[in-house]
Partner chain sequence: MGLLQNVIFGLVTGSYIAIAAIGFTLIYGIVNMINFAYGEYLTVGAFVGLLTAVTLPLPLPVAVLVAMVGGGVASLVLARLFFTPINHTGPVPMLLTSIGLGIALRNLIRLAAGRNARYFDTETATFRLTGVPDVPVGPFDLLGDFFVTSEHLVVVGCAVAVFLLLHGLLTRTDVGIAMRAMGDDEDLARVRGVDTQWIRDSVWVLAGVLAGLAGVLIAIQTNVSAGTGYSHILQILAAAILGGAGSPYGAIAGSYIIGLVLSLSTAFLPGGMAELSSAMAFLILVVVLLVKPSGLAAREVREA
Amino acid sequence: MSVADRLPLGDVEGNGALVLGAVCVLLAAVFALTPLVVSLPGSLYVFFEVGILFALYGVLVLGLDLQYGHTGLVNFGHVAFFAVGAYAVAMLSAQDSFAGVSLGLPWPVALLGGVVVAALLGAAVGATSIRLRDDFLAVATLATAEIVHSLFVSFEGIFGGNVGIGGVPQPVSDLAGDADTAMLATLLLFGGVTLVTLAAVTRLTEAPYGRVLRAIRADELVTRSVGKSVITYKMQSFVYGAALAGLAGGLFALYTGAVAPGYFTIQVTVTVWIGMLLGGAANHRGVLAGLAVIMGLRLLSRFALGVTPISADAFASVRLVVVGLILVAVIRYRPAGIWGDAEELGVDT
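Requested chain, on its own and in the form predicted on its own:
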């Protein structure tokens, strides 16, 4: 199947996201490359920070939705590819880091390298695990994430240990006039990247290629019986998702200016999985909306902490319980997710 078949130019779905994404990137360039400056109210900083994180996690959840929502691949180690992309960018682009490797290459080269390294890791994991049954694949990918995390902590001379790698260039902050303008430009840039990614995966999954992926998710034997190489399609889907996670990780490193193992815990995987299940797997806009709901709840709970009489630790536990109850309620009454298609997913309602 050719690239033209996978990304048909005549498809209208996703065009709106592509245009809006391009506009966001252009606006980000205006704020970053011109003397134009903005002043943001201090009370809105937290919303901009969560918005930037949402944009990065949006790329993550779109990759996961491609793997699980459309192909049925249970990947519980998505954070591993996110981390590998971030560390690859940090090691390739950092200058004079106080720990770990720092090669000082240009950041565009490093970002491309981060995507490639994450995709290669995805190919390696897929080559050894893609034939496993769903539950075993979940265990294998979860183990991969733990191994990657342990390597980052253990090999201090290469990855900086628990300290991580600093000195990573922050191109948007370096170009913008001040911190407020840089924050707005970063939000616009990352939001644009997420929208362009949404347009790309929408075209991919609505093309004949995407129909093969959904056929694999529904019934592998039937798909194989019509001459489709199920393993090849599953491998491609897994690598595409890993590459998107590597892109998100690379952007994260270029935003924060440093990477450390503490940024890449299983909490990242849990957040994107809950967002996908809450919104509805196999619905790209739905999974983004689900992610927005779960991150919005976490944001609102920050403000609730100030008016509750319990400690921060106890409040964190209560927040997890509340999120868990919401997820249980959604699975009970909307098993396909809030915006998911129960008939397409084969879920009994």
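Switch from the form predicted on its own to the form predicted together with its partner chain and give that structure.
One chain, no partners, no other molecules: that is all that follows.
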């Protein structure tokens, strides 16, 4: 039985996302490749910026949900895989960077490299830590993220230290007619990638394969007793999630044209975790919706900053206090999330 046979093809949700994703990518291609240009009102820029980030974090949250929502793996170092993907792409593709290593390879090669390197890191972390009790796995992955972060900061000759690596090609910007068109094309392209990812993970988890993952989360011992190699499934799930994070990181590098340690802090991990828990783990569309809520808050707070008398610095602290308390409140009052299935997740409400 081939892999294709095991995947249900009649699934409407996954197919819809796939079609919509393909349309988005095609539209992005139209804007990027033809002389067609658009001009966006300046007041909408912030929506486009947050939208692009949302699409990238969407890929992150889908990967994380595969690991935690479906398999029960508590990865609290998700940003490490995002960062490693971004740095790998930057190092492979950048030309004439002011700091760090830049090899100047074509960007598609670099993007593939980024995904592979993130997947390899996932395999390494998985091989060492996946047998740990849930909360210790969280600690081990979090420590991994801190190690990765400090390596990027410390080895200036390779990773460019605090400055990071610049000169990364920005394929969409290069192809599109002007900055506004590039922004629209980027949003469409990344949105398309997120939708295609949604279709792919939906296929994966609707298949018998996904049922095994959820069985592992529900009761590992029973799953093992019916003859499933729990560790193999856990490893696969962890590596898929890491590879998706690497893809998101690579796209991020090709969008911003530069990487630096400041982009890859624990805040990224916290944002995707809150999005996932808020939306309802194990529900693909739910976690994206939850992420939209938490990133909508970010958008809202940008506007609020303009009308409040306190400094931007103090405001950033206030926002993080709110973010922390949201995490606490979600776990206490909505442990299954807004769109999650409490019975399936086995939580008390």
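Please read these numbers as outputs of a predicted model, since none were measured by experiment. Think of the rigid core as the biggest set of C-alphas that the two forms share within 1.5 Å after superposition. Residue numbers count along the first chain shown, from 1.
Aligning the rigid core leaves the CA of Ile331 displaced by 3.2 Å between these two forms.
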